[in-house]
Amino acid sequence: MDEDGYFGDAVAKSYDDDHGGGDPALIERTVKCLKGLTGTGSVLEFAVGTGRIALPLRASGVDVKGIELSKAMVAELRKKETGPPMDVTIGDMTSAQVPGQFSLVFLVFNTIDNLVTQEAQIACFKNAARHLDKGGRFLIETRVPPLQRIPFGETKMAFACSSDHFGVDDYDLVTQRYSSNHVWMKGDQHQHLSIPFRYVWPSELDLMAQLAGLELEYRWADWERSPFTHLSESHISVWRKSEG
């Protein structure tokens, strides 16, 4: 593993295609929702990555900055820029600091799970709170842990099976950690990648928010603000910093 961790050159180059970057309608809905929460202030994206969301949000007229651990991901962002370079700080979203205060900090596409300990996830909330103006918001998009799909006593769940890609998640219900295991096949060549994560429940996120001085304001099932129910497979949660 190189200095970019699990998000080196190979992953960075295909990241958009694998994570909704080819769905303009989804990006449009995401940007519309984020812009509606921003007000007149500036925005900070944790794990800005390739700019899949940050660049179109910036193009809509919002002042956007980012934090990103992987230089390879930022290199892909730079290739897509058409205006002045976005201000991106290379660092860990649990601790990296960006000058200024923001009306919105956001973290999308399950990326909170990349922090593989509860302590790191709490630190992420606290870092978001440090960057927020009074009354500012912290938004996370992530999935609801899919444990209802796993038979009692089992730990593995397949998520991909095609002619060139197998994928299996392996869960540890004691630590809430899981690994996402991929095998890609091209001719007689095989490539394997295993990435560690930690799943987190909505109620646990709410407690982390409280520890950071934030209070739940909204929870939706998707970017169209559909109601969150017991059948929702993901959620978009928004916590607000006190104005006091």
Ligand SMILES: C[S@@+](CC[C@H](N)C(=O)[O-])C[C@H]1O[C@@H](n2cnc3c(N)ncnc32)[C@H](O)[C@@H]1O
Second form
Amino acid sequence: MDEDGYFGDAVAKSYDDDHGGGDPALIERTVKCLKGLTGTGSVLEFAVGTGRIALPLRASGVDVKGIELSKAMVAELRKKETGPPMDVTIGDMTSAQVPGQFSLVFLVFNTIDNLVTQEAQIACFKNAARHLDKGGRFLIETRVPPLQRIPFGETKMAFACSSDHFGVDDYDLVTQRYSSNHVWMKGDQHQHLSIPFRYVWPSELDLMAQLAGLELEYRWADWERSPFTHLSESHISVWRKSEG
Ligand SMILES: C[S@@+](CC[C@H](N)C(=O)[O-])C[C@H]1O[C@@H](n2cnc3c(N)ncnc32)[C@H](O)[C@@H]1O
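Which structure goes with the form predicted in complex with the ligand, now that we have seen the form predicted on its own?
Below: every chain and molecule of the assembly, starting with the one above.
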């Protein structure tokens, strides 16, 4: 692994095509929901990546800044920019500081799981809270751990099996760590990627929020604010810093 973590040059260059999340309707719903939570303040995206969400959010008139570990991912964001460069701090979202206070900090696309210890996930909440105005919000979009789908005693679950992509997750139920293993095939070339993660339950996230001085305001199943139920496969949760 290099200084860009698991999102080095090769992954960054193919990220927008290979890693999903690029559906224009999904991006539109995401931007609309984030904008609705922002008010008149500025927004900070943790792990801004290639700007999949940050760039259209900014194009909609919101002042957006970012933190990102991988210079290679930010280089891809720069290629897509049309206006003045976005203020992106290269650093770790558990500790990097950005000048200013924000009405919304957000972390989407399951990226809380990229922090592979509970301590790092708590530090991420504390760093988000540090950047928030009074009454400001921290939003996370992430999946509900899909453990109900794994038969008792098994650890592996396939999530992709197509002519150009195989994917298998491998879970450790003791540590809550898992690895996501991909192989992409293009012509006679193939690219292999294995990324470590830590899954985290919604209730555990609520405790992390509490430790950071934040309180749950909303939990939805999707960007259209559908109710979260026992069948929801992912959630969008919003915690709020007190006004006091
Ligand atoms: C799944 S991508 C999401 C990118 C973007 N938010 C999006 O929605 O397309 C995960 C991103 O998290 C970044 N990342 C992983 N760990 C990080 C950390 N500790 N601090 C900052 N960024 C991190 C990776 O470099 C990568 O760009």
